[in-house]
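Just the one chain here, the form predicted on its own, laid out as structure tokens.
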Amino acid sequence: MKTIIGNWKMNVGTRESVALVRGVLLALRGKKMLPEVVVCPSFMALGEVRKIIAHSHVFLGAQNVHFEDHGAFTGEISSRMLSEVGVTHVLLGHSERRNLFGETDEMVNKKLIHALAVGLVPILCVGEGQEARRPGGTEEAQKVVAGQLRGAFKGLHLRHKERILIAYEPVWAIGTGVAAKPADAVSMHVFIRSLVPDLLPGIKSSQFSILYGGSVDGANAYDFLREDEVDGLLVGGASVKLSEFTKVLQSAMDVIEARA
């Protein structure tokens, strides 16, 4: 199976977000061998986009919570105003959350706790800065995402049939156009895929994806796709453009179905 997460951002109106999931229905109409698809509007959107997606296979994604059920957070938006309105999925951790909001490492615990505890499930952002990139700073980037993954899991009991995604997104790659390379990317899910079962002691390898993301587009999409380590992937500014996020949900179906 591989998953397919669209990240639409600040970027599209509610208008826009109807016409956007008409179309990605449309790509999904008729094939066989489908990705997991989840596509994350923005709030003021996730009504209008629910009635759209409802009995499709299509999930709904929040693109964060509050780590409280209710309260005064001014600007804030609970779990039960997402299931309310059938969200399935939401994103935390997200390195624009982190770098623009301060989110911390603790706050982002607190949410995936609470996301698991609602029957969320969540979309963990990991993923290090430039500085941590140069060259022969593997390790260093490593240490990175060790440590968030670290502060994410802290205090977490996986249950038997919760999940969790995690998506490697290197910070240094999100908009700028510069993706990784697969190779690289690779050897970042192969860290993360060992180092997550002593995180989490007693997780099974089906209760948590690795998805790349960061400039992913449909002329890259395949490249990563095709790699067994990458489990999908969180697209970002090319999944507002129906042309190219098509050709992303294109990609994982043909390599689905050349595995079928």
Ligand code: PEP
Second form
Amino acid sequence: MKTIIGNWKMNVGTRESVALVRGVLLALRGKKMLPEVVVCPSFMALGEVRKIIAHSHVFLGAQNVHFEDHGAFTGEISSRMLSEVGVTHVLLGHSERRNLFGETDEMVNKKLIHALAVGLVPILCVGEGQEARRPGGTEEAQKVVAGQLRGAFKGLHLRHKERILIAYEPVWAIGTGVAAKPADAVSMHVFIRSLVPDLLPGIKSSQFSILYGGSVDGANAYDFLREDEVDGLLVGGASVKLSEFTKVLQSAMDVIEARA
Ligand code: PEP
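Rather than the form predicted on its own that you just supplied, could I have the structure of the form predicted in complex with phosphoenolpyruvate (PEP)?
Let us now look at the entire complex, which starts with that chain.
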């Protein structure tokens, strides 16, 4: 199984989101070997996008959520509210949330617990910053990622049917046009895969997937997806360009078909 997630960020309004998701459905139409596809429009566009993807194989994701169920939190939205409008997945701990809006591991942990409690599939984003990128920085990068995972999973006990997507997104690769080398992404995925069972005892391998994110586009998607360790991709900038995103989707279908 390969998972492709489009994070549309604050880049497209409702009208454009509707056009974009129509294009995504068209790209998948009639294809047999489909990846799991999740689109994450702005909160404003969730309702309209939901109408378009109803009865399709495309899932609806939100870009953020608050960690409380309800209350005096002006401007915030809870997991339950997202679930009510048909959201099935939610991005948590995206580096833009962490760096621009002060999201901490503790907040990510609370969001994760709440999201799972209402049946959402969390897409937990982790990744090291530029400082861990210098030669010999691999260990430092692993330390950052391990710390984020440990913080996010604190006190969490996954029930049998629950599932978590982990997106490894080196911060220096997000929106820069400089993607990680597939081999480097693979080695971080191997590290994460080895760590998760220690942090979430009893978790089965089928309950979590590890995706890569950071300057993925139509030209490099296949190189990541053909790696067994890469369960999918989280795509930002290229996901709002239909021709690019279509190429990413096609790469996933090619890899799935080659393995069938
Ligand atoms: C992201 O925002 O999660 C992301 C990966 O962005 P981009 O693809 O633009 O690097």
